[in-house]
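This document starts with one chain, in the form predicted on its own, laid out as structure tokens.
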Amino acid sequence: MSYVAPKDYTQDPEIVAKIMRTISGQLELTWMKNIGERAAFRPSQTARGLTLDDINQGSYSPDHLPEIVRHNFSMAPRGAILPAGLPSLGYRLNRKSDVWADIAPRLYEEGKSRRWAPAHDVPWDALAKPGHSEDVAIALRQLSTNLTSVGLVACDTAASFEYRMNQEFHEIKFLMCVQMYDAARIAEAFRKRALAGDGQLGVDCAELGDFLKTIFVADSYAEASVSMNVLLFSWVQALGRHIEYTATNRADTFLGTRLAQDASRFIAYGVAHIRNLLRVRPIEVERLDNHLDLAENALVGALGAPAMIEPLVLISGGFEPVVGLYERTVEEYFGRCLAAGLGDRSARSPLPEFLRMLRS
């Protein structure tokens, strides 16, 4: 049901009277008498312009936010004067530690400054002479199909939590909008990579779908953040580097480089977010560990699925480089878990046993 405002504004006599006084030139100007805190907002570095960190001063700074926001559930921006009677927008994420990372404003600025457009920036003409066999071309289209699914689900996951987050955490909401754009661009770029020229999409991978579903239906934002930003995008970043490393033309080099670059922002936020959450509420580690147990199990299925590992074997020129890719990815992921405060997950994770099986 649509929201129904508490009064009929078109028929309210007080509002109609105020409008008539304004039309006649009798301005109240009460809003001018209630001005928020003044401060000097200037770019700290001219080359970067006026950044979010530059304007986060005084009452406008997130440093003054309480752990649990109880004073504002409306659309009012942080630092604005809050009159009585503001409508609640029903936010569900009102605890700072559930969402916050100090690095978020900088990642948001970086995401905008490093924007690129698949339509024009990818040298698609390089695919006219791709420099690889037809089997490798089909393998790259299958990997591109997989990455298209990753981008779509990552976009949906960020979107499913962004609108439930309190406006007081606008830096995180801004960053999530960049994440949605980055994820949509992954889906766009690799869908175009699959179809460019005489291409086609590959087969949808059910095991990858299971892995992505563990992220999409996570019970909390913290669970979704650790499994998407830290686990999924550790894999996406490694895959981007591998595509760049094995590329035989400028288009694939460009796509691999940008994929790894964009994935790095997801990882940086995820690690910082979980580290801050566990610093404030260490009790959450058990919940996150349990969720990662499920997500890592599903990742094993995705990494071992023929629609994932076999295309990698073809573009890598053999099985050994793929095992090396998987080992590096898992090592980096465990290091990020450690940095986030999750401790050493190698003893409980199914990933090391999966790697041993590949080596046997």
Given for the second form:
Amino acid sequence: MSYVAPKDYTQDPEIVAKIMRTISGQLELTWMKNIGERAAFRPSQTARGLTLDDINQGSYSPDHLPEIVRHNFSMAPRGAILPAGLPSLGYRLNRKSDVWADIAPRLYEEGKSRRWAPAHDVPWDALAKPGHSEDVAIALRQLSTNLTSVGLVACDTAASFEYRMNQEFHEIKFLMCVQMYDAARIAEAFRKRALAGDGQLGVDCAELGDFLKTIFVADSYAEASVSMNVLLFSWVQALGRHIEYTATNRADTFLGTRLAQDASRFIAYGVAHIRNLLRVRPIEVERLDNHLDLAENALVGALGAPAMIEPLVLISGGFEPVVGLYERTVEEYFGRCLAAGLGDRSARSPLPEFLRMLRS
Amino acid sequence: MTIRFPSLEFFQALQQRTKEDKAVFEKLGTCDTNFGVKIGSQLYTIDFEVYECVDVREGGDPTRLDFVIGGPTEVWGEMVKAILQHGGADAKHTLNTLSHVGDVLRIETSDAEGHDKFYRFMASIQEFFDQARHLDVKVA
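May I ask for the structure of the form predicted in complex with the partner chain now, the form predicted on its own having been displayed?
Starting with the chain above, the whole complex follows.
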């Protein structure tokens, strides 16, 4: 059932009387007498424009947020004056360490600044002479199909937590909107890559689906953040680099570079978020480790699935570059886990054993 | 005027190109990183801020940089020659291709987040080198 406001605004005599007074020219202007803190908000660098960091001053700054927000569950923006009786929007993410990363405002600005439009910016005409065999063309379409699924689930994952997050953390919510846009663009760009020209979508991959579901149904935002931003996007970044590395035309060079670029912002937020969370609440490490155990297990399935590894073998011209790609990806992922405060995960992760199996 | 590669003058000329071809770098987006380019044993420090390169200098402290792209002088020379020949790096000579599987160039870093800035800003950094197409360069 839709939300029912506590008053019938069309019938409330007090409200009707106020409207009539306003219509007759008697302005109360009480809102004008109660305005928030004033400060000088100017761009710190003209070329960058007025950024979120520029306006995060005084009571408008996130620095003053308590660890647990109890004062505002409404739609009121941080720093606004809060009259009594504001409705609660039922937020579930009200703890700063559950969501916060100081780098988020900058990543948000960066994400908008480094935007690109698949329709016009990708040199699609280069695919008229792609420079590779038909087998490689089909392999690239399969990888593009996989990446389309990744983009769609990443978009859904961010969306499923964004609306549950307190408005006081608006920088994180803004960043999640950019993540949704970035993820949608991955889905759009690689769906177009699969279908461009005389193309087609490939086969859906159940193992990839299991990996993505592990992320999508995570019990908490922190778990979803570490498995999506750090683990999944470590893999996506590596795929972008590999698509660029194996590219034989300008379209694939462009797509690979931009995929790696956009994935790296997810990683940057994820690492900073988890590090901040574990600094404030180190006890959370066990829960995150347990979740990553499951997610890494599912990732092994996705990495070993024929619909994933075989197209990579075809575009790479052999098995060896794929093993090199996997080893590099896992090494860099473990480095990020270390930077995030998760410690050395290599001893408990199934990924090193999977790599040894590939080498044997 | 012919500019020798590698040299500080080469990087100063590229720095100037980020101002002269401002629209290209603005289209790519903000780029905020301090990184190193190590050609043989010679380190050059490159500072990017907002859209442009704001400083280049010889030497520097690698531990204070986000990352260092390092490799033999011959590899760098081949990359610059490819840029001059094709009007920008061809598929075999991009920074990513050279530093991906096989490590022809190495990305050296002590900081995972600094390392990721290479990927976050790779398109801008590649364009920085590709601007050599506008220069008269003699590769040593």
